[in-house]
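Have a look below at one chain only, the form predicted on its own, in structure tokens format.
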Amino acid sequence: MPKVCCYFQVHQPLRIKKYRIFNIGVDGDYFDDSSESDLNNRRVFEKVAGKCYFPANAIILELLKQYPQFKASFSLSGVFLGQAEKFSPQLIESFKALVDTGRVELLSETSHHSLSFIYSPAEFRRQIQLHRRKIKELFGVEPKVFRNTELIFNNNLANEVEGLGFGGILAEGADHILGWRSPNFVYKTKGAKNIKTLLKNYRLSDDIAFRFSSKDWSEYPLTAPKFANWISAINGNGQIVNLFLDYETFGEHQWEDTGIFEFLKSLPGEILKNPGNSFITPSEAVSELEPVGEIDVPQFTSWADTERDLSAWVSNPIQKDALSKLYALENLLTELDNPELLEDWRKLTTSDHFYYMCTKWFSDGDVHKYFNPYETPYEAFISFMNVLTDLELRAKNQKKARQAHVEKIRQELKYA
């Protein structure tokens, strides 16, 4: 009987507030909205955590409690916890509980849950040295596990993440790269050697994550014992079935009253009714599970949108311009090495930022449209780029003060 394998992605972004051009060179404050705005981050991340954090955290908690063959696992976005550490210190500590039981896996990602990989490999490994400091800070465990932002995935970048140690990835059991294949077992990928990857069952996840909603989907009302049936069904045909979802699922994509609280209570119960099934977290799988094939991804894949590639972040010449500025001035701010400096334009390396530049209107328009808090991706691409100049600004006034400094000390020797 397969195992199930449950996945919660936590991040909030640290969204730009309306950076006009007369900021730049006067206001080195970037994500600070005062206003009630959805660009006002503790107000967001505040409405988030009580929708959704918490109470999602004490119904695994009681589950946890209730049924001990129940596991789940988790990635915390380092933007995210800096933000639970500033504005909801207890929301860590909600954390910490679900993780002191044992029974709750946390992965690795890259801190500021950036598409580093894709631009600068060096800025990738970087930033996977910082999440995983942070997790080793706050919860005392080491992941063992990695999954990359939106879950973007292709052959180099696990080989490059078997060479940071990690014996297991995530990815999109996308359909191109499976082909007739299933996502329900476990797999190597072309060119590793030890590394194993556990593929999102998408159609089971998104079911959950999209449609649990849907009063036109012909499987609405979505009910833990019909979801549990589906898992069973599986039986014979998969070694573990991947159930990676946001974990905004709860509570805020899926609001309290469609019943998505008592679906999350109940699902545990449900599955274990069938003794065949049980738990399993991602490290658990990469130990006891062997791979059944190869998979060859030369093309990056996501979990975002219809296509299951990155056409979310870098489809349009606005999304492409953000970035290549970005990302030209790493050596810049690496050179100087400025901790203030660097952290901002990390924060500037999120993945959100250029979501919200997306100009996609067909299919997963409203998507798009429903998660920017921007009234146009214009606009997101406007205060991002006023900012990025503002960064670029300070950075070369302060490189111009230390070679002035450094002159006056040589010209100070000289005549000493």
Given for the second form:
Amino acid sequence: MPKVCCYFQVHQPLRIKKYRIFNIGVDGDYFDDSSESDLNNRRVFEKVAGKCYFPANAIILELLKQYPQFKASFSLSGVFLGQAEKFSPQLIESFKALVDTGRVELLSETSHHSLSFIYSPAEFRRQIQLHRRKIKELFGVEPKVFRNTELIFNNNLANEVEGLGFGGILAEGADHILGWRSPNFVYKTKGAKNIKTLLKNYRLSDDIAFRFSSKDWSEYPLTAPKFANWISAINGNGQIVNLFLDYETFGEHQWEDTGIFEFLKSLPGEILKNPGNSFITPSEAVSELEPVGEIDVPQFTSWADTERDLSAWVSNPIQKDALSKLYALENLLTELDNPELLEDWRKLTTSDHFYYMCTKWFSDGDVHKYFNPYETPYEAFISFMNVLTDLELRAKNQKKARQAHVEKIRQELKYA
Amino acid sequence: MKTKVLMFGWEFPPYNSGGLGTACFGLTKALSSKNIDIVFVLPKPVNIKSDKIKIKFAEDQAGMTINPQDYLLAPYKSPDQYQNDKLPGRESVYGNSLFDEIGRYGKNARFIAKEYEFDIIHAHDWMSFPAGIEAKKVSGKPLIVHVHSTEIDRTGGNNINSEIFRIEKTGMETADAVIAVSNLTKKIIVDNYHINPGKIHVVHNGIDVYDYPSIDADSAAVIKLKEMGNKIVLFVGRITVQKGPDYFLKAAKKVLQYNRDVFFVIAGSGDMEHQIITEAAELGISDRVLFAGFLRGEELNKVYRMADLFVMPSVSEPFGITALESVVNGTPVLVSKQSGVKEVLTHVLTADFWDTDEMANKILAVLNYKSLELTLKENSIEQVKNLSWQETARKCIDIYRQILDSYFLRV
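Alternate state requested, the form predicted in complex with its partner chain (shown: the form predicted on its own):
Complete assembly follows, chain above in first position.
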């Protein structure tokens, strides 16, 4: 009797505008592109809100009313929430209406959708704290289950997150961690004590996220009854089916004309037609289900690309250089503790900046190209590095100004 | 049965002034390795030996040999320059103008077409189009014209020579198929010459990576230059309006405002040379702009390897083989968006030729961020390995087959 656990990731990065060397020292607005391009964050946000967030939320709300057993969970990135507050406050209200039903759980993540766990555990903890505060402020709830950026995961992360008080964590059900085992159970992770790991059923999840409208796919067209049958077929050899998807699947990655909204509307009803099936939220899963075994994940995994590793963000020299230069500024900025500079720095930690610099996509999959607002990965790198140079300059100037100020006071005291 | 091709060219390495000769050499070598028989015709005798390709000179009178220095191999010179550059005492032998020469080439082509047996005619660029047309007339065999460059590219669209334009247009109209070296060139042919797009095939040029010495074998001189802390930004090409040397200087000026330790090397010669030297002086950057003159072979490879970045700011570049040459020498490239090579070489930086701010921004990024240079270099060399002349030849053979098939159907 599988329980279906739906988690939708909601995230919109703040894309860096075209920032040339000539901007350094004179332009402190890094994210305010106002052109007709996809670097215009407001434009993209409003587009996706109209195509996906509003209509999908309306459907989910309707489903919650129609089926008392239906449940779902969302993870809303801090950079998404920041943009929603600025560009579309009604969208926050729309999500609040879902949360207020009591059957929609919100998950924890890093405020800036960052790779901070890999580069700075201290910053990782700070960003979780920032996100927790934001969720509490906007929705009045406290997340209990954690999901890391892009489902990046390993043993150490599970251990770290357990130490922060979370009872559950999400990960990719990658073949190389599971081997012959099924993702449809709850697992313990090696090195962690009690935290439970929920693993994405990537076949079923990706059937919706990637293959839904693919005419080359033998199962095309995918209908709700067909998908519900696949779920029911798990009966007897699984506790839970984790459908983890980008929320933008609905209406943005799969456009409305593919029939994706009709699919979403009818899926819960079809799943519930089989009385053995039910829905469950991640925190319910954590408290109700017992682990059946242990997974050992010494290397990082993620939900990206066929490799399911970190290579989408950290593989070529420009990505590595950008990341190491970024985190090299952490001490200077935390020490200065200037909210504006620190926030600008954090906006640069968003994983998407490094995804845009990935050069794998020339040979491997067009997914990267589809999601890249820059003409080439090199353009993304150049603007990023120029911005970082400017930020460093601002920080150093501020530090100098402060030192001068302190010196001045010291002098005044001396002569007082 | 072997397909026999009668090919008309204008220049051939080492007697070439630019990409046309390089392309003809690379293509014919690859074609003959694929079991295609080629007679490659040049207008006049030069001292070239080739094992595989039969080279025929249209003016092959006994006792007449041409000293390469005298030989005005200048497919891209305007007729006026051609007249100016002509050496005294040659007029009586060669006729008075470039057009006379091209006309004579055409007449001689008739005899050659009668002398050889062949299945198809393949003519490279406008100077050889009249020869190709004549050969088609006397033999009745199909003609393919291969467009490496158009009058529109060479002039930047200003002061087009109407006679050259007419020769190009007639060639393309008469041909059974047109090969364009890029989609960019195909578009120019369709938009400006009004040729039916259905008969234009895009076949990109290539490069044979393994013909170039391994990059690790760097000379001591190069290492020393780098040790001195200088960066080198390179321009290779004719110093003429099409290649955008003036935009290169404007970008250089902007780069130097941010970083004085950069040398801008211009390798090439051309009608704008004096203008460019003067302009560098007027911009106050003469001490940072070096003129290396026209280089070829190992000297050219050395310059590529010495550079930190190769810039091709062409106003209109049908392909741009120099970008591939730079990559195989381990130097990343910045090309104008108005160049065909970027259709097949995507691991490059690009900028509009007129956007010298953007060009300077990207030059400085490569000079400032070592990882950018490294990533471009690693990825572009991988990509170039797949752009071999073998691939270009394979596509040409497909076109030969297609044309021959439909030709036999008609007969």
